[in-house]
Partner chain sequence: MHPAKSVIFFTTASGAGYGVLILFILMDIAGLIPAGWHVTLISLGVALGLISAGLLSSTAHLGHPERAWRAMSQWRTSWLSREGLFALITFLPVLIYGAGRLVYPDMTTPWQPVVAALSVALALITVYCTAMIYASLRPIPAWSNGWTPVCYLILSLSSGAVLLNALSFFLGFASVFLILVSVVLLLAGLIVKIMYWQSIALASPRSTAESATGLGDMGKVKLFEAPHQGDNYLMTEMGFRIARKHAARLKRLVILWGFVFPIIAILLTRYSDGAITIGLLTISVLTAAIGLIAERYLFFAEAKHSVTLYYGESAV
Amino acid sequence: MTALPAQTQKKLGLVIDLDICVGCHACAVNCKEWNTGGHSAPLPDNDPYGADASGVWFNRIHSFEVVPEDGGDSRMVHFPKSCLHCEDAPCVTVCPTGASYKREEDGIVLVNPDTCIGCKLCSWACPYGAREYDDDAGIMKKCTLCVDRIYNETLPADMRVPACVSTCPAGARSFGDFGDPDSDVSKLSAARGGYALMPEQNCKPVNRYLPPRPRKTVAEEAMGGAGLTPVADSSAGVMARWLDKILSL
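Let me see this chain alone, in the form predicted alone.
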């Protein structure tokens, strides 16, 4: 089995704002386009227009209708899911060949295709269902945080972010270093109550989800409100129950 490196000082990851994600799938499509020619290429699709379509997608978006506990109006919540680059990644420790590993320099979790034997132990160990099996190659693949892009000095500085971040039309995705408390992602997560999925699993995911904020009443909106309650009204408990329910589906 593979040992994790000592806790990395740099922790690259994503903040995903569920309050403004519109479920357009632009992040998934751009991720597929970039990565099918990048670090983990190719990303196959089998019978894409048939009844039993399958393929490798590092980023998947699930949409759910959520009904408030107080019985108010329901709303759609779009939930993008990809690898969370956990600090204590069970997919790494369970790998019998060391193919799954966590980089010491930035905390990104990757798979070495030359040593992966396709045993799928990592996919069973991941509580988030974030691993993708490539039937064509017989190996596991996963989100790389676009490692071949974020360090690519031939790209303009503002493009050295994961493909999903660069293409989001709503600005619902942010990228940065959670190991730096003064980074934009750290400050955004702290201000909005960034949520680590399924904390009871003790995986310590780096990525954070910002909870949907409850809507104001019609009367408050008519008085000129922005249509959103202050962040203090967001309930971490409600967020946890929503996401736990979503992940169990």
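The term rigid core refers to the most C-alpha atoms you can superpose between the two forms while keeping them within 1.5 Å. Note that the structure is a prediction, hence the values are computed from the model and not measured. Positions refer to the first chain, counted from 1. Compared with the form predicted together with the partner chain:
- After superposing the rigid core, the Cα of Ala51 is displaced by 2 Å or more between the two forms.
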Second form
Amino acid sequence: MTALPAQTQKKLGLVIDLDICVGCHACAVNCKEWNTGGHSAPLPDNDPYGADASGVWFNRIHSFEVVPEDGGDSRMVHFPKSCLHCEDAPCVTVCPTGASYKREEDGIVLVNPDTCIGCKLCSWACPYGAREYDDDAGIMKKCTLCVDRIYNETLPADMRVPACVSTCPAGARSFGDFGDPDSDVSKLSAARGGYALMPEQNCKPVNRYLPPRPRKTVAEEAMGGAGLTPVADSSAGVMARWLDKILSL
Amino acid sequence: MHPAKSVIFFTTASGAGYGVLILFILMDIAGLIPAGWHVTLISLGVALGLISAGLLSSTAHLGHPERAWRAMSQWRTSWLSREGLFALITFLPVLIYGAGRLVYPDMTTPWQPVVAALSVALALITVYCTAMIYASLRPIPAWSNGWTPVCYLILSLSSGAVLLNALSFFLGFASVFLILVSVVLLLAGLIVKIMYWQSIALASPRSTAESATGLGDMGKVKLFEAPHQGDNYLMTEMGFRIARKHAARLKRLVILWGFVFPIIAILLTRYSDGAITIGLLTISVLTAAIGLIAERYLFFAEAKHSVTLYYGESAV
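Now that we've seen the form predicted alone, could you pull up the form predicted together with the partner chain?
After this comes the whole thing, all chains and molecules, with the earlier chain placed first.
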């Protein structure tokens, strides 16, 4: 049924630390690699080596420039986005067939490929663009939170996390249960002011984003030691000053 | 939003079909439709033909049309499911009403008005469900507002009236009353459409690039680099932009062809006869159809979806 569960036993989701993410796209690549062989396999690639490549990806990294209103230094923020596994997931309730569903046990939102009619309405209903249409199969696909990894006892315990989390070289992604206030992700999100995207869309997303930490301005950095060592003033070493003199002859 | 041809045809054709159906039955209850079996067959045939063609075409954009029957199952939560279900249920009283009208053309049995009223009610509910599919989508503010169902209901009735008015001349129930009904409904359609456009133009944005990223506290958010150089499904389906560029011209086209031309053509039939009347009726139907298709195309294409905020749009 497309009615949402009143309560899920767990609220599995991701924390994405925008302060750490370096925008390397490794999470997207590993997501594609895992999922094109997993629960939703295959993920189509159209014209993969041509000029107009496109395909189904469950995770994409957008890079935003944030320009302060007061004219200060701009910041670059790399912004990975995948399904947020919303508590009030509109993609589930609009589904006319019941193919779209939210799991009562862990809150993961999935699509049943055998009953999806490919009407695409769920992709219209999702404010975040988490749904991806598979033209070859004629059905909708989406991030499964790697449901085929996280409970997979044939994998070593440390691999039982979503592919994007296990591959992030910077440690910008964490996975866990937001339903448990004492879980690592709940504590991390609380400590760093984790927030939900577009709360005004009333979807109650589970995933949380951690804001970039404040940074020194370019001017402050130049003043305070992080700048380049000045050449040939009194603070330079004896050897450096002597070399500077010789070479200036 | 990408304007799928099948969905544009579906919403306009079945909308007009339900409009014909509703107005025909209401006029029949009021005793304004003559008895003849050909009147029943042609009028209901046109209505049900348009409805069925629309419903069939709506399955054309599905990835798995053969599974379309499953779409009836989730009426508890899904307006699309409700729409499919009510569309199907409506056929039952309408067919009984039509069969009854063939046997008892003067509506002499006590059950005929009941079935007729039920048909009208279910047809109205079906059109309302169609509108609510769009009106319930919060990521698309141009659709999720109170004007959407109002426009769908009125335009269904006005397009139905134009068609029924044209049919009335051939089936022998042309009347000043039906001409007036058509003109009033067309004027009502024009007014609600203009008010709809006004309201979406004046509405403050529901979501912004700042709320989509949560980075608004730091400053203005601009897309620096998209995830990839090519297009993806989200961008082609939700990020359709061609019509927005021509929105002003399309609106003029809708106002003139969809409403003004049919009104003039219908009014002129009061002062014409013979071939000229047939010509005017043809013009009223054709211009109304072109205007309505342009209206629906614009309704889809002009609407912005919040996912575009991740692809360079600044407010939705």
